[in-house]
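Presented below, as structure tokens, is a lone chain in the form predicted alone.
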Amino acid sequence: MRKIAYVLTFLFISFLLSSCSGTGKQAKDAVSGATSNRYSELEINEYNGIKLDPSVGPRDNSIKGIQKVEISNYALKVTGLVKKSVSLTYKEVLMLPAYEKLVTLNCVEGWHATILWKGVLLGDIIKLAEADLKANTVIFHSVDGYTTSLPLSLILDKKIILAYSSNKITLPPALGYPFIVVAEDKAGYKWARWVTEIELSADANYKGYWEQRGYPN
């Protein structure tokens, strides 16, 4: 009887252990002791007082895991209703005028982060194709194989950026590295990560990965 007290008293301490440190299944992921060790070395956690929640999420939730790109092969492309394609190195992206963004990333999964996002605006990736009059809407690609969309006019008018810096660091691989989609006021499945085509299309209604599983476009 003393063996089964003892067994039920370890598992009981545990269980209390599990949900204070955030490793229980109702526990939240937010910016507590219990998850500031998934801030970079040089990582900024504040921002004009706001505070800032961790580049990497709690978990990876991508389709094939987090992918590793090799910068030295890599070219973002423009292609589609464009009058010119366009290939750009990482370096030349990083030349285009640089712009700063606090956005909230906010996950279907039921956690989000507030994040200091730096980078270019994709209608200055997209003037340099032209855009053909027909085009309204951008699909992206992504090293994976994951795909999803947005409105050319949002784009445009929200002025959403392509990052590749978080909370003053370069973006890691595990939130997209070499570039992430910073699209604001948007789920996080519309936040097409490590980026590596972006193709103008007429097709409105264009289904990416999980808006083919039933998540709204």
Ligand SMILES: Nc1nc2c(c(=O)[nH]1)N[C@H]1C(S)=C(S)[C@@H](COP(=O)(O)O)O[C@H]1N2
The other form holds:
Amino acid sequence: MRKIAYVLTFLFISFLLSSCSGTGKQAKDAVSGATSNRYSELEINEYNGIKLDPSVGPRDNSIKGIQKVEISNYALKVTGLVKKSVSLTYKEVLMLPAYEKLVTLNCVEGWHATILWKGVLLGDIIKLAEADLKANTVIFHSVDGYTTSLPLSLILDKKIILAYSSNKITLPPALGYPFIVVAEDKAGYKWARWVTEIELSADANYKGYWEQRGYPN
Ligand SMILES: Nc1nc2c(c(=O)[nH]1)N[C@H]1C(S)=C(S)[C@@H](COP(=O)(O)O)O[C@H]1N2
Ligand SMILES: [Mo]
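Could the form predicted together with the named molecule be given as well, to go with the form predicted alone?
Now the full complex is given, and it begins with the chain already shown.
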């Protein structure tokens, strides 16, 4: 009985390790076939000597699956406690100054991915709308109805970017095309994908989709 339990535990742990993307000590040199298959054509896999992971993770856990955004109908809106309401097309967002950052996404499920992101400062977008002095929280709304939030001060201090590119390619649909919040140092559920609205709020205790279901804010 006990032997079977050991074998099952071993198989389970092997499964967990094999389903992780190629970061961490155990997979520094050897990238599994499954991982290398996930690199798309033209995607870079190394930057300044640092190994990058494929942008698209081993599986998708998003609440309604991967969203396909039709860019000609798309607008990024800034709403809530702002002096001017702003609505930007995809092209207009891409005309803002670009920033590149090497950041690791850590999912609460245990996998992580180091990716070279490129995007615009959320602070630059918010500046266009002129946030009210009372605003202290930024709520992200996505096309699948997902929401999550971050403190406004953190977004400004850490120069958090809204990325449109990963590893030098256009952000893939699985990663949130057209835009993902690169919520560095925060768990995966703060990385809103398929972002369509940036809402300025004075509710510092706002709880998004996973936060309402018990994940810490
Ligand atoms: N719009 C939207 N963004 C989202 C999610 C989602 O369901 N919808 N899931 C979040 C979670 S829980 C994680 S870990 C990251 C990466 O999700 P993945 O594990 O499905 O790749 O995206 C985050 N952003
Ligand atoms: Mo997650």
